[in-house]
Amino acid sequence: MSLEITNVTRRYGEVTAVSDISLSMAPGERVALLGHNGAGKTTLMKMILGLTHLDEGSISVFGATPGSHAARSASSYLPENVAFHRSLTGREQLLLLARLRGVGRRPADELLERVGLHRAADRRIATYSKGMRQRLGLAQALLGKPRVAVLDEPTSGLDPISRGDFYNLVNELSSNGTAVLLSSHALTELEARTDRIAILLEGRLVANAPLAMLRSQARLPIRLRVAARPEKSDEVADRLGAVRTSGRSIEISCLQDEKLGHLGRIAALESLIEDVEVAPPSLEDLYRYYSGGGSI
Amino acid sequence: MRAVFAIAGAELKIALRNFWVALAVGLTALFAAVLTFAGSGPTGTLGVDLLTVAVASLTTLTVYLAPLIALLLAFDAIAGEADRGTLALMLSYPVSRFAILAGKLSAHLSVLAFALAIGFSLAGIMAWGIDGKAGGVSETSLYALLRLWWTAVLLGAAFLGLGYAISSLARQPGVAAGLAIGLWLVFVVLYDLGMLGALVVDNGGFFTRQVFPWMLVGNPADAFRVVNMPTGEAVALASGVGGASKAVSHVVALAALVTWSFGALGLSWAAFRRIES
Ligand SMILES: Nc1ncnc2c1ncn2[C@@H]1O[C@H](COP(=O)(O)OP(=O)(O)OP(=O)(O)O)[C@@H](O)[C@H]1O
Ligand SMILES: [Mg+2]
């Protein structure tokens, strides 16, 4: 295992930031850590990196204790809201970090190109936009082929295209065997881009499974949205035994195994409808379900 | 070791670009020049060379300036990194905390040593230029100037250490800056004022004989003053606390200064080591 977290608890005074969490990651696995503000994501990550101590439990980073030289050599970290020194240029900052990691100049220059900073590389960081600073942060997290990459809200501040580019980098990392643990508040972007989703709720791990499994476990309703032809919406609603939600749109909620039956009945009304849309439960719905403690 | 050099290099760049270096060099050079020039009046009457007079006034200046520059360089060293989020990042790298601190220290100490060297050289050159024929510079006074420089670097190291300790404990640049100002006031101004007041009130009693010598070595700035006290005929030049500081020998004061430098750096190490981020 690249990362093994066993029954870890961390308290800050009265607050239990992380409560009895166990989680393990195989090489190359991509795990998304979700949770409300203050759920304990950052705290868990800091414990993995040895930046703060654990009150109970144990963590092993590629076989080493967090904070040990071996663990730090094997892991990389992107802190949330990292702002580098304003007086240095992007290249100087990355080169400094590359030296600290024992990596040469060349990989640093290549990474600047990879994250699209090559043109701004020799400007002071003071002149960077938030997204550019975030890219610099990403670049340093990729230095020296880490075994475990811990990325705290890596896509915050990135535009949609850059987010796509970022997940390509994550894929590349993971195909080289790096286990990637990342936290995020942007749920939609995680679909199809992570192998597993772990949801924290007030410090507890309430879900930890691949997205498809979370979907089937939650048994959340699928929504069918039917757009009726003009003047036909009441008739359509009547014949489907459903309610009109707004204007000409009619919505039906059903479980996975009832879906096809409903679709058949809708298809039979072809002359009365314009379109039908199938909306599986979104990650948002799932997140709400699991972070609501099991009820919708 | 590679990490120490890498960090020191980056810190030097930062100090240059933030105009800390320019400020430090400018301040010391300006004051050194002014003091040397002002000293060119009374030399004739005292029968000592100009540089000796200059060293005496430079000592007083350095007591204020070296700690100030050191604290300016040091207060942001840890707190600033914590504030920017780069401290957590650095600590997650395979670099020892010792290397991080050593890197910063070597950069800051170099800046300080460089600034003082420029200022003091300027004083030496001026003394020679103004009063060259009349023996404005003697071998003894050159040695005194050299001693002033390396002991000033020691004094700076003590305050760098104190500054890093404050910076580690405060964790916020604003708080660290406030504490640094307070520390400077206490060590450089209030301590001496209190001591002088006590001397006057005590009028040669128990305090003057038993407590005062210890108080002189209890503050790196005073220890520095004693180390650089002119010997022999020029004692008359020393003013204020200096005049009464014959109570402690040069050697003891030097030992105290060295202890302070290493002690303060040890303190900063202890404070930095304990940080969790
Ligand atoms: N240094 C600290 N001192 C005291 N309490 C802390 C400290 N750090 C975190 N906490 C508390 O621990 C809990 C978890 O915080 P954490 O930063 O891990 O949340 P998070 O999931 O990362 O939230 P966000 O999504 O807002 O980043 C919160 O209740 C927080 O107040
Ligand atoms: Mg967080």
Ligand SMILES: Nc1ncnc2c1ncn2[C@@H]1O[C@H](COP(=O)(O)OP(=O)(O)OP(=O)(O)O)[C@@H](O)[C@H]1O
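Just so we're on the same page, rigid core means the largest C-alpha set that superposes within 1.5 Å between forms. Numbering follows the first chain given and starts at 1. On a predicted model such as this, the values are computed, not experimentally measured, just so you know. What changes on going to the form predicted alone:
Core-superposed comparison between the two forms: the Cα of residue 244 travels 2 Å or more. For residue 46, a C-alpha deviation below 2 angstroms is recorded between the two forms after rigid-core alignment. The Cα shift for residue 105 between the two forms, taken after rigid core superposition, is smaller than 2 angstroms.
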The other form holds:
Amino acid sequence: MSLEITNVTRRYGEVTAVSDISLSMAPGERVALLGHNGAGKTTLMKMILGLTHLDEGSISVFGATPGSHAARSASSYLPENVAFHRSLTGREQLLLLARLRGVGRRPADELLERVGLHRAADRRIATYSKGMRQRLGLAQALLGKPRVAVLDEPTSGLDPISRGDFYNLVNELSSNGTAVLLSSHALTELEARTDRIAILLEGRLVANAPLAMLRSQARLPIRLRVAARPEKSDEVADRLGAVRTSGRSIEISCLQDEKLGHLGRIAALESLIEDVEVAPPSLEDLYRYYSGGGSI
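Taking the form predicted together with the ligand as the starting point, write out the structure of the form predicted alone.
Here we give the lone chain, stripped of any partners or molecules.
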């Protein structure tokens, strides 16, 4: 395993920030770490990086103890709010960090190109926007081909195009065998871009599974949205025993094992409808369910 967390607990006085967490990541796996502010995400990340000690349990980063030279060499970190020397240019800052990681100039220049900073590479960081500083932070997190990448709110300050480019880089990292632990409040963009979802609640791990499995376990309603033909919406709603939500739109809420029966009844009204959309529970729905202890 690239990352192995076993029965880890961390206390601050009488407050237990992380309680008996076990979590492992295979090479190339992308795991989204979710939780409210104060749920324990940052504490867990700091323990993985060797910045905070463990009270109980153990963590292995590519076979090494967090904080050791081997673990630092195998891992990288992108904090939510990156901070660089404002008097340096982007290129100077990245080259400095590259030397510290034992990486040459060429990879640093290539990374500036990949994160879209090649045209601003020789400008002082003091002139960078927040999004540009975040992209520079992403470049430093990619230096040295890390085996474990810990990314805390990495798309903060990025525009939609840059966010898409960022996830392309994450996919590239993953395909090259890097395990990526990604914390973000932007749930919608995580749904199709991670392999597994881990949810923390008050320091406890309350969910840890692929999205499809979380949906199966939660048994939240599926929504079937039917678009009726002009002037047929009332008839369609009556015949389906459903609710007309707006205009020609009719919505049916059902459980997974009821879906096929409803789709069969909808198909029988083919001449009265234009389209049907099946909307499974979103990651936001599941997050609210697991972090709130009940359905929404």
